[in-house]
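Consider the single chain below, provided in structure tokens and representing the form predicted on its own.
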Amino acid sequence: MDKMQWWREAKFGMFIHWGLYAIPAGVWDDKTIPGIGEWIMFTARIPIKEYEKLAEQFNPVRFNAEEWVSIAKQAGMRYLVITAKHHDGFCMFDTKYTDYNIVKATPFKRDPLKELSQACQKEGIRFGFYYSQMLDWHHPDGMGNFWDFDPAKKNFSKYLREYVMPQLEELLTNYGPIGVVWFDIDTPTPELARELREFVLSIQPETIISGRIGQNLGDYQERGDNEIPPTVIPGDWETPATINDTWGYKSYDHNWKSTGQLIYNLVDIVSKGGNYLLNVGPTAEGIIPEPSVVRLKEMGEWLWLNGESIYGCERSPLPLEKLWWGKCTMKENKIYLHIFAWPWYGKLEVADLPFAIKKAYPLLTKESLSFKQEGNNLTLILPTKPIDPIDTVIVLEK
């Protein structure tokens, strides 16, 4: 089977951002950071001297991989990836590499990634990991920090090979099957990036290896922070996401997207053929925040009951600048018509339908609605109201 196959069925995932970021969580020496968490260190251009002590103050002990992995499931999510080593260098996982990490460096000495792989695999949820691969604030030979070290005198391909790819290797190696590998900020030649991914393929093969990695070798697309395409891509693709306007946590970030921005969000990127890889931020006692959680439980609920127009899906049919009312998605013999601005006058006329139809109904309820077809033309009688507050999705069967 292609290894991607899992993947472009999935189209849901769970990104967490999660380091030492989240201690002063967007404050330093009482004064608020602009940007987004986890960029703190370079923001504020802290000294690595000062960075450092934050790992003292890291003892996450309400950290539970089970519950947190059971968010994901209940948000309708079907792989999660988490921030191994962001640009600050520190590292989440156990790493005989460097003791700047959490097993070593702090009070909690447990490792987040090895509980998070093993409750992933018992829920069968994929896991995954970012690793930046690229900056590193704390490596005096990784890009970025300017501060503490003189750029002229880093070596980079000696960072990868004697820093990078051992990381790597442990992180294939210990924590059982990865599904994803998600670099960020592209690896800077071809030659390298070549090198980086044929070393982790040759580990895992299986693994799926995010666009980030650049040189056009990722196996997949991604996208820019935040950014859906406006029109129907080619391809597999992602759309990385925050659910506020932060990706490690910020304590004064109160700036939620709604629910229904995120379900509208979701349908938008499965509809032009791409992946919605969904960011929750932790606190730093380990805590997913409680304007996160219900959000992901509302989105997991709305799937729960149309998750058949989101799941393994392709991207619309129909064009998109004819859908005023909302998407459209399709699996097999089936079209699926999202409707989110619903027509007062109980009709909808959809227009250039591939195929001649057999039956139309809601989702949700099974009931038959009355249709005309005239060539690749249709006239569907709709019910007066919304069947769902959101996103009441219609169901053409040919």
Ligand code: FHN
Given for the second form:
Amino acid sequence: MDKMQWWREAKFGMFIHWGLYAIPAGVWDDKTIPGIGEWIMFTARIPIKEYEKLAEQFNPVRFNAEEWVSIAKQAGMRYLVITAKHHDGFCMFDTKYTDYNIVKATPFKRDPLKELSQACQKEGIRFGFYYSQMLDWHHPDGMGNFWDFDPAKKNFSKYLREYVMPQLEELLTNYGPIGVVWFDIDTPTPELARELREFVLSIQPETIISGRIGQNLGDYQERGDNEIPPTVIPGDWETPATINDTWGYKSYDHNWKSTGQLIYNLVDIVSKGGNYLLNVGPTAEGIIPEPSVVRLKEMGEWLWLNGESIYGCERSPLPLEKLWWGKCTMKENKIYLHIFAWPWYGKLEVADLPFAIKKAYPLLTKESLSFKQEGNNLTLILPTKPIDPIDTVIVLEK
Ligand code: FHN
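Given the form predicted on its own above, what does the protein look like in the form predicted in complex with the ligand?
Entire complex below, previous chain first.
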């Protein structure tokens, strides 16, 4: 079977950005630091020696892997991707290639990736990890830190071969089956990207590699952060996205998207053929912020009832730009109309249908709706009010 199959069907995953940056949470030296939380070391140009001290304080005693996985599961998410090493270089897993890791450098001493991988396996959620292969502000040969190191003296291929690859070997050997290796940004040359790809696949050939390995060598295309393409896109692709405006936790970012917006984004992405990798940024205590949990739970409630119109669905067969009322997904002999803007006059005209319709009904009530089809055009009689307050799904059956 095609190794992409489970991923294509999954549609919805949990991204987790968790690391030392959760301690300052967007504040350094009593100043609020602009931008995304996990970039604080860069944005505030924090010297390694100072940033490193955060590790001594990192003790997320409230972290509970099973709880996190159950939040993902209840949200209807089918895979999980957590930062093993972000740009700050701190390793959130046990590694013998640096002591700058959560087991050796913190009072916590536990390996959250191990616990999460086990909890995922138990719950049937695919486990994956994010690994910053290009930027590493802590390693003298990684890219990006020009305030502690002289960029001219860096030996990137040495870092990639003698540090990144051995760490990937640990991650691909000690944590069970890895669904996704989520590289970020890019790998500078096609040769190095190919070497990296082949190395990963030599250990776990079934692992899916994110598009940001660069050089067109990913197994799917990664869209920009929070970028939803305007139209249907061929091939496999994913949108990584935030619930507020940061990936890593920031104490004062309260700009949470509404549940309605998040469901709309999910449906929009699926209607265009993609996956939605939605991020949470846990606190330094190990808690997924409550506003995220509430929204994920509400998404899960919607998906519990309407998941048939999402999981395993194909891109819209109808031209999306004509659907002023919502979105459309499809699976086997069914077209799913996702109505976000309810036509108050109780009638919906749908043009360009690819096949003759035998039955029409709301997914939630299954009560037949009357309709008339002339050629490719359908007129559907709808109840006067929506059945779901956010997205009422109408099924058209062949
Ligand atoms: O720089 C990172 C950022 O911190 C975050 O990890 C996002 C997630 O897609 N990726 C990078 C920028 O594209």
